[in-house]
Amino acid sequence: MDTALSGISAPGRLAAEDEDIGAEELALAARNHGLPLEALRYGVTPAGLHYVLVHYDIPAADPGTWRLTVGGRVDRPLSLDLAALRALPAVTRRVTMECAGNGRARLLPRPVSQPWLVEGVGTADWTGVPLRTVLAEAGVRAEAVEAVFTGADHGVERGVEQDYARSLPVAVAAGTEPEVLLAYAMNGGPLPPQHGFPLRLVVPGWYGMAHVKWLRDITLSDVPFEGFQQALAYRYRRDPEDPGEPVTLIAPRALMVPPGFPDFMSRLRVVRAGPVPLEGRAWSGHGPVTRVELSCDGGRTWTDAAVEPGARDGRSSRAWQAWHGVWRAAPGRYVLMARATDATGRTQPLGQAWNRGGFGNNAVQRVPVLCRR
């Protein structure tokens, strides 16, 4: 840690027992917006509704001078402009992306950081070049073990001045399942500035910290990357001294489109008595979702919802799946819940999955509802 910066960049901490969300967290929440849950109705999230997490500033990018460099343990170092990338065979993949900190604000004790509830998610059609195509052109040497991806966003975190950078094992970077993309388009249009213009990484099935935005350099390394965002941040740890386990694949989650209509401040939902359609989306980075269960009594009893199968053409293999059911509501107050199970047998927990960074908390969503006559 740079001692000159330590006074302005505090270490990570947990909120005190009765501590409310403070001004710094509110400022982060204003910059990093989530998905309005009613927008779960869209199979593809409009770009302006897709969640956004920006660690530092959105960097200025001149597409005329921008270059992607590829170097390190390669046979042929590359410097590619956008025209060169667009000249390569392109693919489009529908990918659900979720922030690793989604659900953090619901943890007790609360890690002080971006205060996500459950809205840090979105699904887009990303178009670009398979990363393995560019790596093959560069010629990855046998001694390379990781590919390090560096973005143009620069800042300070916990006293460390840095460019945002993350790595992937070479087997993942050059693999086909999932097929990692160098994406230059989103939902058929250019990447918006907040989503990484002019180029970003898309790593299907992995939490959002792996999808490096404003990508400018790929370096193949023969040793594991020890940068801040890899070795210190984005690790599951319960104690400060614990080295922890790295955050990688997305844990299963189901989210419900809030039924009825809301109270402005409390967001309590109001419905009329009778059949109430329930719908939402479910996803997992470990495999397709095979089951979604619904509870209308706070988790005492559960019934199965109908789950649409995932796409089989490869374009949408890491995208969320729609689910739906019907609740026959009678007057009263209720807590609705939905939980997902994926093909590997992983199921959402009813309670929190606590860790100091607030990562991967996929506890079941709870939706308070008032049913009127």
Given for the second form:
Protein chains: 2
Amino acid sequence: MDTALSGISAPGRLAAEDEDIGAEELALAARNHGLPLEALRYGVTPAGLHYVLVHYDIPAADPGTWRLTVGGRVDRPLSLDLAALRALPAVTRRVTMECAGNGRARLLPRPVSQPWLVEGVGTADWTGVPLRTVLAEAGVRAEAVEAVFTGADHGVERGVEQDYARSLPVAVAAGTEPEVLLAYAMNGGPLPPQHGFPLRLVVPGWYGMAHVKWLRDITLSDVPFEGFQQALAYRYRRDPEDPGEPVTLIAPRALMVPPGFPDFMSRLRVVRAGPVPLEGRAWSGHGPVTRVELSCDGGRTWTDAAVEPGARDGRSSRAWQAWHGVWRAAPGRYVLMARATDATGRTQPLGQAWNRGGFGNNAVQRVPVLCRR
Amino acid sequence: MDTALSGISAPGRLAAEDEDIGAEELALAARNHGLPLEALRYGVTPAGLHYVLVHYDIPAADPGTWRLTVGGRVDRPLSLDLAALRALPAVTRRVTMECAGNGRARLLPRPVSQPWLVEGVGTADWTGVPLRTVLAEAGVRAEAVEAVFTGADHGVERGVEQDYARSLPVAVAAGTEPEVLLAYAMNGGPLPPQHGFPLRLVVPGWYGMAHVKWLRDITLSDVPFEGFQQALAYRYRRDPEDPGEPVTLIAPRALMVPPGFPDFMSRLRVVRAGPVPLEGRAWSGHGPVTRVELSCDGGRTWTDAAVEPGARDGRSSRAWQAWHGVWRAAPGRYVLMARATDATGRTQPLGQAWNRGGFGNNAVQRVPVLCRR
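Mind sharing the form predicted in complex with a further copy of the same chain? What's above is the form predicted alone.
Let us now look at the entire complex, which starts with that chain.
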């Protein structure tokens, strides 16, 4: 009797040219969900509207027995309960988080995985202890090069049984720019189960895969971590043999609150002729967004939107920035677009920057609109 | 220039036999989301895990200026703000809510709409004013036959521009079994935006389409309501010409917490050989669930699970009931199933009960499992 994991867990693959979304992608889309784009109106995303991506199952954590262990290349291994973490000085940071796979379902050919369109994003106020506080308490030894973070979520992926685990270089883990958090609260309340209750990592400016949820162990290591989520998944590569580059900081993106009202099925928008306010949010993990351009003719011409300045305080400097503009709409059909550029000069491409895993596709959003009298 | 709504809003249709999920269905699945099945472990679904189905956009409600108007065939038209509603005697009811389209994506041929598999369900504690209290204050006239409930959500559906609106017969609206609520709180807090902030209808035992969200108006009418969501959508029919029967009470269903752990992509489950606890929830809008049967051989043989008795108090009598059993698993591949039967004798079919809109498909859940040593 064949009970090998390979019987239920297939290698990654690309969809055929004419292959629509299959049952497995649908099952992921029904579990994980994005931000309904009209919720871009909220500076802080309300509970239940922030995007969620859970690799395996949401673990059933018992906050009474839960512990965070810190070990490996440290002078003083730690075992901390929630009370011990809450007793340490806390900070709150407003952070925009985005799934590395956001935009994947728009790629051609489409990597078969969680089929995000553009909505895998959200912003929350995360409260917790700076990771460097806990690392200083443990005493990181000089030979440590990486901190490995392991969650309580357990499953199989491409034939590999695993607890979800990711690493950060020690310089990032113990750094202040960004300040990595051990977060136990989201928007002022305990973490919801799907966001990592009782504790998660928050790595401001990085794509979501770095923000390990249901965090139960930190191990300092003197060699680079070679776990599945670090060495195999979450790399920009052209083909499976390519070692690729690791996925790290969030690429710039602007999203628009779709104007007017939608058709239920097509989600196409209807507006009335006249001045139509356009608004949305823009962000980048590389630095503040310095420019948002709007096009109402499918990318032929562009005008500048007004962009909220990036926050200079540490509290909100990794949060998205509001932008707004006005479109003088006349009857007809249009494709609206918004394009963000950040302080490092990085901007959004009009077409796709394809890679095998479908990561970091920040091609500009296209919002088809019908304008009526 | 063609700016007719028909250009963006198509008639309902069935997917072709070999047609996978398309871009429009995916866009709906990315916005609306189901209960991750492991969250069946919670008697009350935590915020953000309860299923959500929003036809158009989530409206931006201002609680300061918001009013509920009550008019039509009444003696005393009302305009109530939130403070006036909160000043009335409140009740809290634990209610299991399920989307009428749950199971649609499993139908063959598949009606093209929100592509639910089995996860369009959740249970919450809803707090608010019994609708009959407000109707009594307004004085429903003898000629009134229906109450029409209109939400603030506006959009187009199959070419018809509309505010979402549904009706109930006066006997149901003013009844006590079930007691219909004007709910302003969910699980002890204000309604989240996606669940109807600031006010929604809750009709215990009915499918979700009856629980009008963002409720802004109640009009008593002396003729049956012929609006889109009442007369065209949400009817059990074989073909578009068939007037069909209205969708009302929830059909019985049992769902299982999938045992063991999953593969990321296939969601297939892995368990170790030995006793495997099985647990889940079961519900019916027609009455308490009296029996849950389990099959671990794809439906050839069935055994009874232990089922929590249906609550007799009004507070929880419309909530799902927990069930549990044990499976003695040996290495191999299996399909687990659970089947609920309610006090009226209604049960779940093994195959599909097809209808054109894809409503009420309560065919038993199938959970493929790999058991390893």
